[in-house]
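Okay, so here's just one chain, in structure tokens, the form predicted on its own.
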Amino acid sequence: MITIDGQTKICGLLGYPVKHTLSPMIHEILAHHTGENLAYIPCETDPSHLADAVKGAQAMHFLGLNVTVPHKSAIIPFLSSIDPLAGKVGAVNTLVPEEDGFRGYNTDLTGLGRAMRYDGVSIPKEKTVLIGAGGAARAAAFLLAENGVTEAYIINRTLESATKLCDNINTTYGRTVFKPLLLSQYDRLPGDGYLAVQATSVGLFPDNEKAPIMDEAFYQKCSVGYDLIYRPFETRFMRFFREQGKPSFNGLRMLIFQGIEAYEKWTGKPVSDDVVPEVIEALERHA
């Protein structure tokens, strides 16, 4: 249980909606294995108000904010400074205090990559495949790019927005990583063995029973699914996988880890990978 007094830190959420974050109890397990007297608050706000939020936070010595849709690109400048990473990505996650304002990181993308090396999961650096082309896709695919992948593919409803990404991360890291398809062309793709990340919002509660792509032939293809939902806590895609035996993965690990890298930032404490299950088992309680 939080105990507010004067020495309490503040950290918050810009978000709207907000309601619906598990981030309040994610932060205040850490706090307590770390021993930070600290409070974590949604503040639902409001687009036309962002720039008054950012310089109240600021105003208010925040130590930190985590910041969700639709806020993760549009917040960009009214921030002080930018790491170089979100800079690639476009979009930030985490702000941090500095002198003179907020400096942005995108923990989704480092939060992802941690939270795969915790399942077991490689990046390889052939036979990928990227299912959606919106914000959840893209720190999927800079996480790829800068783990040295040489080819992959991103499929997704519209053509357009699949090679917009494409080439937006085969220019920026100067090579062609990404090759775009239609999400009805999956039966193109050559060979087998693939590592599938799925970043679109089809299969979220109360839709459980949806996949992207319904035909078994697409998991035939694959070796292991990785999906960015974590509400239902299994999900079609998933379920998919584990009819053919295959290892499948939620985006639980992936909302805690970047939790944890944004704790972290804040705090200038290192948590251990010890705690994931306790949180994994509180946020599975609480849904």
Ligand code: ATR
Second form
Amino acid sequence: MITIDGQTKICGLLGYPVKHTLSPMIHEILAHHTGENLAYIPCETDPSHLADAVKGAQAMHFLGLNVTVPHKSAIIPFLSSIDPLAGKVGAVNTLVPEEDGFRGYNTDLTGLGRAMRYDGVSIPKEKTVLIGAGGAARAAAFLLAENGVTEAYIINRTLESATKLCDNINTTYGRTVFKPLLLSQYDRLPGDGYLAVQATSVGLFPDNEKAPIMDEAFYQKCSVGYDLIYRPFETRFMRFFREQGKPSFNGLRMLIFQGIEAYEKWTGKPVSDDVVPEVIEALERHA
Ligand code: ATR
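Give me the form predicted together with this ligand now, not the form predicted on its own.
So here's everything in the complex, that chain up top.
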């Protein structure tokens, strides 16, 4: 339990809404673990007040901020600088104070990479399929591109958004990273042994029995599944893998590591992976 006193440093989350956030719980454990006197406050911010909120946080010397839906791109014009990788993605979720404002980072991307390493999932160069082309898929797509993926696939219900994301990434990296495919055309994926990253909202609580692809033939093409959803802890997508005796993972470690990466930037203190099981347990207990 945090004891707030005159020395307590403030961190916060700018979003709209913020009621369901698990980040205060994550940061409380991290603060306890590293011996920081820090409070993490959800700050519900109407889009029309976003610029004022950033200025206010600067005026009140916030140690750092997270940013969530719908502000991840809209906040960029109000920052004093942006990390080059976050600039490529066009979205930030972490603000770190600097002399004349805040610098924006994308720890969704780096957090996903760290979560996959923690889970022992390596990213293959060619046999990767990313399902979805929205905001969460975008961060995952850039992570995959940063990890040297070539000739992988983005499959989505709306072909136009998949094509747009592929074009954007292929242009940014000056090579073919992704090819677009309609979700219903999963049978066109050549060969098997794919890492499948699930980045749509399908299967999110309370739609626990839904997966973007409900055909076991797709899962036969895959060797490992990574779902960015963490509520429920086992999604229908993950269950397809389990039923075929294959490993799959939920988005809980991505959530935790985006928080850890933000926390490390704010405090300058490295966080050991040893704390992760404790955070998982607390989040699971809370659910
Ligand atoms: P997020 O920020 O969670 O990524 P988003 O940007 O709204 O949310 O993206 C949602 C993703 O889930 C998109 O890829 C969307 O597909 P479309 O581009 O076709 O909209 C996908 N999605 C949402 N509902 C879906 C459904 N019922 N079937 C298949 N895909 C769905």
